[in-house]
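Here's a solo chain for you in structure tokens, the form predicted alone.
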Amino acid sequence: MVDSWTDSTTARERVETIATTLSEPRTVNWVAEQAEVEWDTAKRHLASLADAGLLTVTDDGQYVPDPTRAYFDHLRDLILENERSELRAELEAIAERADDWKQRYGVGSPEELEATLADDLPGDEVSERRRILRRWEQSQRSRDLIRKALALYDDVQSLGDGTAERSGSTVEEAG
């Protein structure tokens, strides 16, 4: 039985796992602490990941996943891990959710929903509308990415032999 991830992973694997899943720039100290490695070990592996193009270094020396690479990796994952019909079904589901939110709140867009936050509403209603607003904005980003994936689908599929393993994850999970 494995006691912890330090027993089952190398220092490089832990640094890479932490660094490539960051949502905001982080210092070497922060990554070293999260990966449970020494500072110089974290620094060496972060520099290597940056040299390989997986990470970028901010002006103040923090590390973050390369946004361009992350975008194209995400597109690739959508195409290789989903059938075309699954991507189309997700677009339909996104449209249905948006229609539901439009009817529920009597608005036509996320911007109009955001404008209702200034109305005289109970606190729990404002919190609910903010939650829906975040989901709606995320759905729009997912929709845009799925549309791009569908536009590139045949081109990317033709590059392989068409037997790429599909993970079975949902489009939203990949997004």
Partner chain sequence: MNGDGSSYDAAEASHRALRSIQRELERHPTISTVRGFPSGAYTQVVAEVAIDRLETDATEGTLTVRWFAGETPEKKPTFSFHYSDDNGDFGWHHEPNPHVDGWGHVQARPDSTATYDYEPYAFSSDSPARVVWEMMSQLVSTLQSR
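Numbering follows the first chain given and starts at 1. Remember, it's a predicted structure, so these values are computed and weren't measured experimentally. We call the rigid core the largest set of C-alpha positions that still match within 1.5 Å between the two forms. Compared with the form predicted together with its partner chain:
We have the form predicted alone; now please give the form predicted together with its partner chain.
We keep it simple here and write out only the one chain, dropping partners and molecules.
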């Protein structure tokens, strides 16, 4: 029989997985329930994750992923998990999608598409344009992140190579 979540993961893994993927601040109680751990266990691991910079604590004591950390984690994942050619192909796909939207709606940018929402359009059409607007804005954020990933690609990859080559070197030598 297939193992359950609690059989296959440690309490810390469950707390970390739940806490680092939150989209809004959550209490210790909430995380403890979702991760299926005792309150004390959740509190201890949440505090540890906050100390490590993965989480931030709100004024009312709730936990949420640190947005800066999340951004750089995303950038690192793009570089380490994709070939340069895959990132370039993704940029091309984003550009093609944008060209399609420009032609379909006769606009030059998401801002111009947003301006058309003030036009006298049927409700369905407004909803559709809002949906495309969200996708377009998301595509632009992806494009900007992929460009940064490509700009840093060689530097980050060489850091990994350097670590392997200099596994016996000191911090001073590596720096």
